[in-house]
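Just the one chain here, laid out as structure tokens, in the form predicted on its own.
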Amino acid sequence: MSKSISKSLGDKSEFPKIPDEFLERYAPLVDDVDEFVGSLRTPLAKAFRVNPLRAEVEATIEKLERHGAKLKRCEWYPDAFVCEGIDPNSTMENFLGLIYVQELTSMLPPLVAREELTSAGLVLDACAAPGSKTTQIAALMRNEGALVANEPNFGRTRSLKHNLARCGVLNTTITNFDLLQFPKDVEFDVVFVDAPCSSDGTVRKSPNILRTWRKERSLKYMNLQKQLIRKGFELLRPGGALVYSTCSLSPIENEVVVDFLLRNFDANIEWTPVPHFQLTPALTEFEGVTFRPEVMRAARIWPHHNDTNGFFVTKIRKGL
């Protein structure tokens, strides 16, 4: 192991130990392996957005600031906000569905696809519970045309019933396929896909990912992602956009089933800044196999970068 990563490790004796086999993985891909370990230490501040199918931000955030609540708002995102002082998980805000409580990246996927959610007719959130991006997108379509949001868990529909209602979602069903047995007879406009991942990219709120983290994982999760990302683009309408995410950083689980898509369809992904918000633009290469030139347009979220989790998400149009 290099010194410079040896010195970054610290002393942090509550804080699993950074396996060697994770930096020998990720640190030649960051720019600043020193930053990139010390956000790894360091908690994740909790975070929400407003609500604007039930809230308006400003009286929302005035209520808030009275019982207590710091916030930072989000330049990239003015709904929303980071929070210190309270819990935003025990405010009446929350309960009435006014605020959602959601981690940073995790509002991302619908961001990228703002655009078209204006405009969608139909819209499918493959990969729902617990409601999360399916509530949020939900609110960027105002409410109007159709969201189906797809569970393929059956325990944890009652988890995105109560957040869909809750939240005032009106535009949304439920469903409860695996998505490979997804009926093949609907074309959807937008279809998100955040596949379940190692999810290496949570160390900030799940430290203990550590202790059991190996890098033979990404493997397992990427067979499952080439099908899931494969199936959702067939549920795309020509011309229509699918979002891919994941919260891992392996590049098996996100440049790999990426790469894997455009070299066997015809697909395009599109580059989707968000202001004041830091993209890195995805790898070209990785343990000597070289991907399509365009896998570079999709986006890595480094966790120092903008003191999130890490995270993956790219926009992928099917050809007409």
Second form
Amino acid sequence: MSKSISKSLGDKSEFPKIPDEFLERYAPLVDDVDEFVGSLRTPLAKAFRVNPLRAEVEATIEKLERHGAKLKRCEWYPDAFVCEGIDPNSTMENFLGLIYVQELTSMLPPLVAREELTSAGLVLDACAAPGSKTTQIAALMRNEGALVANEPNFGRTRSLKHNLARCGVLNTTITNFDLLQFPKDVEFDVVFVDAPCSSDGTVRKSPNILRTWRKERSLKYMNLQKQLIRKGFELLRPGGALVYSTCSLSPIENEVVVDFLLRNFDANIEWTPVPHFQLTPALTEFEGVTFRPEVMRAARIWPHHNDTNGFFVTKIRKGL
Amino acid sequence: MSERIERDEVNRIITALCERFGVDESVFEDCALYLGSKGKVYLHHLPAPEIVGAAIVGMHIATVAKTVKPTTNFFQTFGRHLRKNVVHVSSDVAREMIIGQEVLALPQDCEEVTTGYVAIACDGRPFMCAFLKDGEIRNMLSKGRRRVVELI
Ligand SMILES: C[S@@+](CC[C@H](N)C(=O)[O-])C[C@H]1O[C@@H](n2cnc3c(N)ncnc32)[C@H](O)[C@@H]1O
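Let me have the form predicted in complex with the partner chain next, following on from the form predicted on its own.
Let's see the whole complex now, leading with the same chain.
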């Protein structure tokens, strides 16, 4: 391990030690290990997006600045802002759903399907609670068409329901299926599978993840993720688009899952550039396993590239 | 599970809300209403999908029993269309009501406000539902929605 890494591991007492196994896994995958480790140790500023179903951007920003907010607009998504100086959660704008407090990377899945969403008739958000992406998807659909927000966990459905109402969403139906049991009698234009995952891309928000991090955990999630991506894909109409995402850095939960889909179905990955935001092509091999070459059209987001959490997102088109 | 509400009943609910709050009925032209448990009425923009096993279709906008009781969602969503039965309060009063202050005396300068459900507004924007009776406003914000909103 380089001197600078070990130094950065030792000098902030409240930050947990980064497990050696974690570094062994991820250091070989990043372009700059020191920057990667340094960013993990830097807490993430709060971010939000203005909800166009409820609010007009400039007026909302003006009001928040009067509250004392120091805001930085994201070049890659003009509705999104990084917020310092106040807690956006405790504002009237948040209470009224004029803004939605959400991590920046979590805004990517709806954005990469923005074009499809403007004309989609029927969309499924397959793993929806608490609704960060559902509310954004509804906004990108301009509250038109029909959106199904599926969430099997009843406790989490409560916050989903609350967030949909708070954001003025009027085009959404909530279902409570285990996705694997979702009825096959409808076909969707777009399906989002924001899969349950080990969440190790969110260390900057929840450093305690490092205290119990085990690389084996990804294997447990991978089995479910493969089933979810397959079922999500089956629910698409021919030519429809599936967006798969996780907040995990692990290739086992990302590239391996996408590779599984490509090998078994008539599926094509589309590279989804986001202007002014650095995406890294996904891996083509990991621990001796070679993936289908198209897997590299999926996108990894490393925390040190855009000052965000780590993330993985890809858009996959179903053959006609 | 929700069930789509028949046209006559939809008209009755919409008319009750529109009459009470001075809303133009055309605002609800492109909407379908659904009935959930305990008289809860949900609103979905058309076209409404037919999804087997749907738990909730659209937004909870009212509850029907003897009367039609609007929800806070209704006011937050359609607030800009309201023309009467809106009580305007200061930021400080708004903060207290959102935390959960149960009763408020009706401010002196309120016009076009009569006994029954009212919208409470701050800065021109309705933010919650309340009930006015005998000069007293009773907080109808559900417990789960009450919170500390420091910056108003
Ligand atoms: C990463 S979270 C989703 C976050 C959400 N998309 C958002 O942006 O607010 C994953 C969700 O998948 C749900 N989930 C777990 N198993 C599932 C299954 N078998 N079918 C559908 N959803 C599932 C979890 O309860 C959890 O709410």
